[in-house]
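Next comes just one chain, in structure tokens: the form predicted on its own.
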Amino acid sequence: MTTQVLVVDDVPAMAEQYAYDLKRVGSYHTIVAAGGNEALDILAREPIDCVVLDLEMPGTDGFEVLRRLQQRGIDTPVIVYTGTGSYDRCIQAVRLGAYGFVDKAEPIERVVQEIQNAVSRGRLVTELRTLRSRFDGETPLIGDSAPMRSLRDAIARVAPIPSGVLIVGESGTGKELVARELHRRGPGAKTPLVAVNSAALPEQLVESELFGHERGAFTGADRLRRGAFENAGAGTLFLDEVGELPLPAQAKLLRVLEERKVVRVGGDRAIQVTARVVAATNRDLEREVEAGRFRQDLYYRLNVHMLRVPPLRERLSDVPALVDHSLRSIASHLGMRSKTITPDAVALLAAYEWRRNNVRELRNCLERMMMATDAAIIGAADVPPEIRGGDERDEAADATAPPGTLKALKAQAERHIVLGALDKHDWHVTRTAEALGLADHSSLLKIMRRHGLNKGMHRDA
């Protein structure tokens, strides 16, 4: 992707002759503004990834043109340069959100070179940026299981090549995750990586949101806006939720799939993409296409290669490990020390299906169970009972289960459960069915006398 770079100054040849020497040693695409006024405008309609601005200009000088910026929240790197010497003033454009600054004397080639380091933090604090506003502390890909081994291995088979890839699987599952380990081990891992929830956006959005759109285009539309196509570069666009897509915008999307080109909205102007697209998905995208909500075109386009990852409930075994990771992972991101957990509330975690949100679920699961005890080891008493629970008939046969054995293990996290309820209710049948999430007090009842347990009894017995 060519860099595009502003020159601003009221000296017209000063400019173009600047624009040209940067052009020269740089091999930039450079454009010429003679005043700050003009400046904000190009600024609005076009796509520039560095300013060099002069300070001193009559009119809007360069102080203004930095003010303006910072108010209508755009962030392009700025180098200004000047040729009174003043550092003072220097330093003082730097504060009003400057990168940089040059003498007009100095070399070109310097100046390329602070052109160039200027462009690489911009886009590294875009990413970053992007990164932290998508980063949600989810497991990463842990477990030794043989659904993850063969996951593993099908990733680093299809990560070298530049072609799509279609990531299926249920919500929770970690999709988002293999995108990333997708690009991090594939031909643009130091490229940006830009993730777009299709299932997030506005249909009126969409393809202003992929495609970006020209200044005006549409009410709102004040300033030009790069699309998720033309951000990614060469690096990865990840269409998350790419099932949600309308059909209007699948159309589009297909055609640029094709021609590796993106016209933004109200645009007429052809840009050249290269970004991979990795899309995902939880829907079962051939059932789509037969219902015509999912173009068969575009699903061929898309599953050039597909990787499936697997439901929580397929590798169980991997459970102790996503535990271990995170309770500290949670603890971490809440600022909290981390706490250990017991084989028997493992057991319980690890026998439960988790259909629902997968890991997702088993990470608010460990949240919740955290939070609710101030003790340093959360034990099976811990484990929600929605979570550790059957039917009736299931709790029975617990109840008489050879000790050691995992219906053994749940019965008696039950009864430890409800003798930790009762005590904090006082033994109240009521308020503690309540506090246990049980359809009524007849419900407790059962579940009491299942473990006989009565109120004469004490917390320990």
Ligand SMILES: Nc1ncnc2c1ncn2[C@@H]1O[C@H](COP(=O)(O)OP(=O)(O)OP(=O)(O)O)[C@@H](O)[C@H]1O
Given for the second form:
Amino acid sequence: MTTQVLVVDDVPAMAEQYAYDLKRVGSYHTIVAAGGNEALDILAREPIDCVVLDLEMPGTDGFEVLRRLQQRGIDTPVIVYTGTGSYDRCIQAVRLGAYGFVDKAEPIERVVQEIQNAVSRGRLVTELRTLRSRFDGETPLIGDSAPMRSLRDAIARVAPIPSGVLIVGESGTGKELVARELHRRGPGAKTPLVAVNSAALPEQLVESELFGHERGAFTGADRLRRGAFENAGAGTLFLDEVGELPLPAQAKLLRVLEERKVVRVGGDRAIQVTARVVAATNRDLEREVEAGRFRQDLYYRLNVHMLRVPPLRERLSDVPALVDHSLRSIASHLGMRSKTITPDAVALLAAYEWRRNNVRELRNCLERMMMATDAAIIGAADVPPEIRGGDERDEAADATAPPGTLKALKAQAERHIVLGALDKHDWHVTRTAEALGLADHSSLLKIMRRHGLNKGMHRDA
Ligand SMILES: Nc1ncnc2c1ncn2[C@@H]1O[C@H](COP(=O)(O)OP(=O)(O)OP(=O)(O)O)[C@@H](O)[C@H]1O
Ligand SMILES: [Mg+2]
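Structure of the form predicted in complex with the named molecule (previous: the form predicted on its own):
What follows is the entire complex, opening with the chain shown before.
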């Protein structure tokens, strides 16, 4: 890939000479611009790797070019060159974002060196940015299990539609991630996504948070405040934990959703609502409606479309991919090198139910495992015992344990349960194993052997 260098100078002969020398010594591809505006036009159009910019130009000078680049968020590296030899001016340019400066009198080899440095730093910055966006907030929804695939399909279907969406799912399943994905594929990155955690709002602040307030609306309202609806503009308003909203606030929210207008607390002007409303909850809202804790009309308003985020135990095949992704994201978050994990450790994690907090629980567990060992590899021994099922093994039913101990009592109970089930199914081992929810008939045979139970006993009886 040839490096493209833009040379900007108001004296055409100067620009041409520089371009010629850079091509010769640095093997660059060069473009010249005769002034600041022309340079800005080219930068908006062409993929330029580095700019060599004259500071002294009539009209749009070098400083102005730097300022505009900053405003537009264009971070192509710029090297300024000057004939005045004024150090102060160069420092000022660097403050405005220039990568470095050279004097017009310096040999071309030094300029090439400077361009080389600037270009490689520019590439690093871009690379870092892509890596960051891969690990940070932009986390994509990981998982290729059937439930995740249908969730992804549903997201793609409703994202472009401006009506309300209700996201339901247990705690830590990824509801917020789904809301972000809806926003990304819907109103898009150029519009805001405003998230309001309804559970964290004190009751008396709910209204002013959502709808805003005028100055002097109540004691303490010493200045005007825009609410979440207004701030969300044409983007997305994400009402997290909407099931926790107090009833009076539910009534006001319903009115806003019906009229698509908000009035700030203490104000009288109606402001049009354009944001799409996405709500999430881990409560069973239908049950909340039955119990009179959630307004039915609001429930129907919010769930024009409903997305269900499946619990992790219903998609355990996603665990390996989630582990892989989480290890890298945790490492980048903590600023440490990522660790690898052995397949048997992953297998243990993929056999656990994660009932308490789903993906969040898995992430937290991985973070603890990462911190608990200095080794670069996480193994099965690093998996916490409660997840390994080790505790249970220790306390497994054991008919030889001293009477009265948990092990002995468990053994008694187990014998009783298994005998009862066998009797009920005419000692048909496969059917009994199935009824008891065991993996297969050999698991039942193992238990029967432990308790000295066999078919002969049945016939004897
Ligand atoms: N499918 C997924 N892919 C990658 N990361 C995920 C996925 N699902 C959840 N996570 C991660 O798990 C954590 C919990 O997700 P999130 O906060 O979206 O859950 P939630 O359903 O909103 O939880 P809560 O009900 O507690 O608010 C986050 O760190 C999130 O990045
Ligand atoms: Mg959440």
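Numbering follows the first chain given and starts at 1. What we label the rigid core is the largest C-alpha set whose atoms superpose within 1.5 Å from one form to the other. Worth saying up front: this structure is predicted, and the values here are computed from it rather than measured.
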Is D153 one of the residues whose Cα moves 2 Å or more between the two forms, with the core superposed?
-> no
Taking the rigid core as the frame, does Q92 move its C-alpha by 2 Å or more between the two forms?
-> yes
After superposition on the rigid core, does the Cα atom of M336 shift by at least 2 Å between the two forms?
-> no
